[in-house]
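A single chain comes next, written as structure tokens; it is the form predicted alone.
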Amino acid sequence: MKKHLKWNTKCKLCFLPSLIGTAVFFVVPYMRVLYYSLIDNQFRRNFVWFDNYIKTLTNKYFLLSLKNSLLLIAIAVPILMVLALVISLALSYGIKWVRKTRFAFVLPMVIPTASIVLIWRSVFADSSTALPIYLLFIWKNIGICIVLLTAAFTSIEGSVFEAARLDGANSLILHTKITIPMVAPTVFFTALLSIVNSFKIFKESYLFYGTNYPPDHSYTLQYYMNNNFLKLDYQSLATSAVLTSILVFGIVMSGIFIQRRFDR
């Protein structure tokens, strides 16, 4: 019994540095951001409660950035997932020409963003839509999606399919009753990861347009927060950061809820 308690204590001590780091670098700063979103300014520091949130939610630039960020998720993420699924299936089935080019799908993860943006600017110099940013997001993130999905497909043991074929299952049943349910958790995780990564496209977009004020179709939440930071408007910055974190949290929790419902 004493050994068991000592082992549990050692495990807790191993987690302690990680918990301290999370508290110092994430929890405490977030509480400070939340505090700034509830006061009038950083000098008088009078509580105005939800006034900053009302102003932000009625700000046309915030609404524009929110719309563009959601459009990026609604358009680019499904395309990314479909392409990653198709390529992963091709890799798991051993299609030769796809396997020979598999290194190209991982290449975007190691190439510096600045060098890619130079190519993108020359190719899409006359573009008047958000298409270059959507394609850049897909190109940068397809590698990790393919790695995760291919690992899920190849982890399914061949004996499972053999047993199903002996029971008379055809190809359609094999995919709908075996493959899809077994890889569904990985697909949901990959989709959530892609959604979270869509909020990290600011660096690429900023380098592509080279300005703090891109065209309206590419003005995302990251631009809105960055511009408020440059203007030292900490209340608007903090408020938009809290709203963005709530949005991301809501999307992630919705995905987890759907996954659990699907597993049942």
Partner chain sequence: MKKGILLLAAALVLICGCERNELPPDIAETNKIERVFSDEDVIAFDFDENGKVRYLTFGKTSEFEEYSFSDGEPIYRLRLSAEDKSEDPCVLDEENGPANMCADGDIVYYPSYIREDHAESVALLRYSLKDHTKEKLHTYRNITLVKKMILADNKIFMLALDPANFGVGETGNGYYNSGEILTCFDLAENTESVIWDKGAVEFGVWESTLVIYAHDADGYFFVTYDAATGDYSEKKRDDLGMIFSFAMCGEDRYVYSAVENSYNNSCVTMGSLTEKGRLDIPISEVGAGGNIKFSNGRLCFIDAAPQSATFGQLIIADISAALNADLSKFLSLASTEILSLVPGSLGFSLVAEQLEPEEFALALLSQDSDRDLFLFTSQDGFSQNAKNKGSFYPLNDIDGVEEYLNDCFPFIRDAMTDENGNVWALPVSLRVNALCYDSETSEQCGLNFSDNMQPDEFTEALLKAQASGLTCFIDPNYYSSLLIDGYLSRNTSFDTVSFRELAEFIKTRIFKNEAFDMSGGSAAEAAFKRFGAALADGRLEDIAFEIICYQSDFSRYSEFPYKKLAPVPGFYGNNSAVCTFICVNPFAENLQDALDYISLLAKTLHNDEENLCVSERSVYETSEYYSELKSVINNGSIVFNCPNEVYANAFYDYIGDKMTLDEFIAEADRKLSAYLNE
Contents of the next structure:
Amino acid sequence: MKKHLKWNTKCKLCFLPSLIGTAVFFVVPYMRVLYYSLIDNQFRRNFVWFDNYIKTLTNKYFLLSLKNSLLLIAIAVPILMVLALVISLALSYGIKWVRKTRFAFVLPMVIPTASIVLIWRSVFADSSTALPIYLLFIWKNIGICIVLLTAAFTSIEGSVFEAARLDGANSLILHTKITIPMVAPTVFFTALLSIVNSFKIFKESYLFYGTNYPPDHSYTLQYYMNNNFLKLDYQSLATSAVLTSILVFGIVMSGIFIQRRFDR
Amino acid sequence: MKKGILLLAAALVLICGCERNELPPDIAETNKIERVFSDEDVIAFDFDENGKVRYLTFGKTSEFEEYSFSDGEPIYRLRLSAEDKSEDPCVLDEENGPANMCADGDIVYYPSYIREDHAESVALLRYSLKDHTKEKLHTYRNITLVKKMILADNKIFMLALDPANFGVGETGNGYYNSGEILTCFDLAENTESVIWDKGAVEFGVWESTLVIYAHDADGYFFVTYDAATGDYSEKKRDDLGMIFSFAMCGEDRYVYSAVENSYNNSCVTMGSLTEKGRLDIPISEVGAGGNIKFSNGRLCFIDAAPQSATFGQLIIADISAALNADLSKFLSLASTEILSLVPGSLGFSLVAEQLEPEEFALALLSQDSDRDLFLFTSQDGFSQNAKNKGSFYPLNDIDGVEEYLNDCFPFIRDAMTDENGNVWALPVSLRVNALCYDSETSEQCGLNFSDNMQPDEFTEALLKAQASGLTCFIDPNYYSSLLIDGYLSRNTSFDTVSFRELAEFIKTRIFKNEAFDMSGGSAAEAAFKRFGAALADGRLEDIAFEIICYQSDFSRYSEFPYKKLAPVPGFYGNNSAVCTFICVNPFAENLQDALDYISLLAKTLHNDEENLCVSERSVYETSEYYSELKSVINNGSIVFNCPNEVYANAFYDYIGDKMTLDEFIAEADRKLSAYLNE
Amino acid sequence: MRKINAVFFAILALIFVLPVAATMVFSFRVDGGFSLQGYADLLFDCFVFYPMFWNSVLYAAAITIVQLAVIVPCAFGFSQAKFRGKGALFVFYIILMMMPLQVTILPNYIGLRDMGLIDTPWGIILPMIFSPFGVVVMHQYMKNIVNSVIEATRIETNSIFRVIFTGVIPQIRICIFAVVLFVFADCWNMVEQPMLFLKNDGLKTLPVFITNAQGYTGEVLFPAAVIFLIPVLILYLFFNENLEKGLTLGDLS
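Having seen the form predicted alone, could you give me the form predicted together with the partner chain?
Below is the whole assembly, all chains and molecules, this chain first.
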């Protein structure tokens, strides 16, 4: 008699291809990085445990890069989110031709880095602040945020609004009790995505400044990691990578925590 | 019983240990090249079907005049002679001396440049050695210069210049279409055809197959053509760069010379159509000559090395030992430098590849086992770190290394030893900066070059020299980089009083100084033009002074009686030196072969008369010039300093007045501090 | 009031479009005048452009399609399977997604080299197929599938593939379009991996070409950038209609 697998088991098996692939191409490399952060150098391979971490955490350039990366997240991401929300609202509820302009906001997403940097450099010749990079980040990522947010807004069925209006709710209650809860998950997800993308802005920044050592205000974690890679100091690279992942873990956990509280 | 086994084991170990102290026999063999010389100047040659060489030369004895006039037209009297000079030579009367010929028993074919119908063209002529008769076989209308000519399958194949083809097609990889095409003249049917006209670079023949090396949009490749059937094979990609000469020496094997792959132009390289390995054969006389031919284990060519005592003579070199070398096994070398700085393969099969810094770092960090050897210099940004991380196989116990290092200058020895006393690299070559000046001319003009000359005195001297019409040139960028290097060898920050002084000196006394002003009509520009002309003509004796750093420059200047050497005037007293070294990958696939190579390399470099790393060269005792050189190098220091990138941009902004001194120092110091402390 | 908002909005949109428009304008500008020379240089003289362009298309398409086959079941499993640590597993995926490239590039290189995949297209395609990004996004959308439909389909068949195909996919069709768009755009922009994992120029991708565009004859940077825009734009326009119909994202937890 053929033994049928239980439904739950089958669902669990669905994970298999993804898990194997992720394990091979992402988990194993991460474990390797973790291992490298615990040894003294690539070639002698003696365990020094947390010495490297102490060295990195007390390195003033690591701290500078950490500060800059966090600043980027703390400042640019909220601005991006607010801007994206405003535009998405306008696009979702605005007049028709305004909706057509969504196209304009998506374009930046697909421009290649090298060409946009040339234009950016001629516009922002002054490099005394990190403003050009922040603007570039916002400009580039607004598209994906808008796509996600407008999709969320427009998916709220009109009927829900109708029903609420019939119940006598006014505009404010409408928005707080209906729109926000339904859109909140998307907002959180978009914020998370933006944080991920804030790490990816390195390439643009590198081409913009044209050097491995940009001004102090733009010296982010990736510069630190890249320079150590070129100097063959893989240990600093590995420890900063692990520390970054711990930071990321913290951000994600707090995001989830906030969302849970919000759902209540 | 136990004792017996122990003894046996000990004996085996001893035997195995001993075996490796000598090179494998085939490698020692391939380095021995026996040569035969023609003892007279040769202009064209070919192997005949018996493997003997027949060649064309100018008559030297009174029997034959070098050229004579008949009816007012100059004619070259050329003698056709055989390698062993056993036959009576025949005389060929020609208006120009043909640079190519093909020999077929009693017949000699050669091209002649003629004017027919008001156009320059090439005629193919046939000369019979038996009846001393000449016959014109064919006129080529479309070619004007013959580069190479080979007879195969009763057809004459020629690599010749077609002016209409010049510059046509794709460029890249250093290739520019100089217009050569490969044509074929069928002797039996008296017909001409074009075999290859799309970017042909060189060709060779093995039996009745032509192997053509050419270039197209995707780069260089080989293609074979069967002369009997007329079939072409598929294109096979291989990048030898722009080669000067080529000959097939086996069904798959070929020999070539190229500027890119030859260390000091000291060898020709053997490669294979089917294997990846490359073998350098120590034949230095091929130089930039064009024609090499092979037959029966012997390579024949005309000596084209400029300084050679046998320049212009025919050389036949025996390379039969190299033909047996196994090209499927090879040592792989990764280099950050151009490949002509890679030392020769010394009988090993060596394939060198130049990598970008990121690729290099990746290869090192990922412990790629494909690369056996690494070549880089003290100027590469990661050298400092590579040195101290124990990244490479320690070379202390390799035969010949200790002796070589002991005879090197102390600062080189120190640089090659890491903090644990391990020798992590073998120094291959050294670039040391020195000022080479002509003492006679300088005295006449009142320039007082000395060991203690200060930079401001030096710039004054430069002005004076230019005003006096001397031939000299100092590159302001290079000189200022030397001054900054000198500073960096003693300091780790730019924010000091001495650097401020240095920066101001560079700005005012170098870049704003008349002496370095190259604008039209200035004295400096005139001096520079004279300098360029002197270099181009090879008139080194006319150059009043210049800064030199390469081994070859030091050798060339040593021949002149009045040239003297002094340290480059700087503020810190020591001369910055850049050392190129080679390291062994501890994870290499062919580790043992790599170590054998290092051993042989150490011994070869130790005995190399041109090697500046060695302090105990016999040549240092021979003249004052050389003892000056020795003291200049002795004062040298290798600085694993920061990459130029750290201060270059800010420096040029400061020089160009886009930044003030304070801003420049702040910016450069910021970057330097980041580089050192990240 | 509305009008002012609209105008303000129009200006904002214009600012966003400006750099893109500038790129397009520059692509026609050679030596200060209007000319198609840049495009001619690119399309006729830059022989490496075509293979690189098609490589980009090929890699991005292959990655996107195969990734769908991997992440749809995975996301489905996340929504349906019940076991302890499911939440933790998902958080794990999110953390992996957020790793900056510099962290993983060297171990990835070592891994690929040990598998012999350096200098082959698979070295680029395989790691990206299993990128956690797709799983996370798809999982968010998957949260909103209507369970009743699943139940209904399960009555008819026990094969999980059928359930997914007939029950789930029709519901999340729009989400699939969105994911395709994101993943394609993400792969389309890859630069570091082709540069480091591929040695043969014939296998590299368009962004690599554009980054090194200064080295080619003629003004090819901007024309190449414009051509670079086109495929993703086409994809976006193609899906735009559908996206308007609405997407819902579920909770993060």
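Residue numbers count along the first chain shown, from 1. Definition used throughout: the rigid core is the maximal C-alpha set that superposes within 1.5 Å between two forms. What you see is a predicted model; the values in this text were computed from it and never measured.
Fit the two forms on the rigid core and the C-alpha of residue 17 turns out 2.8 Å off between the two forms.
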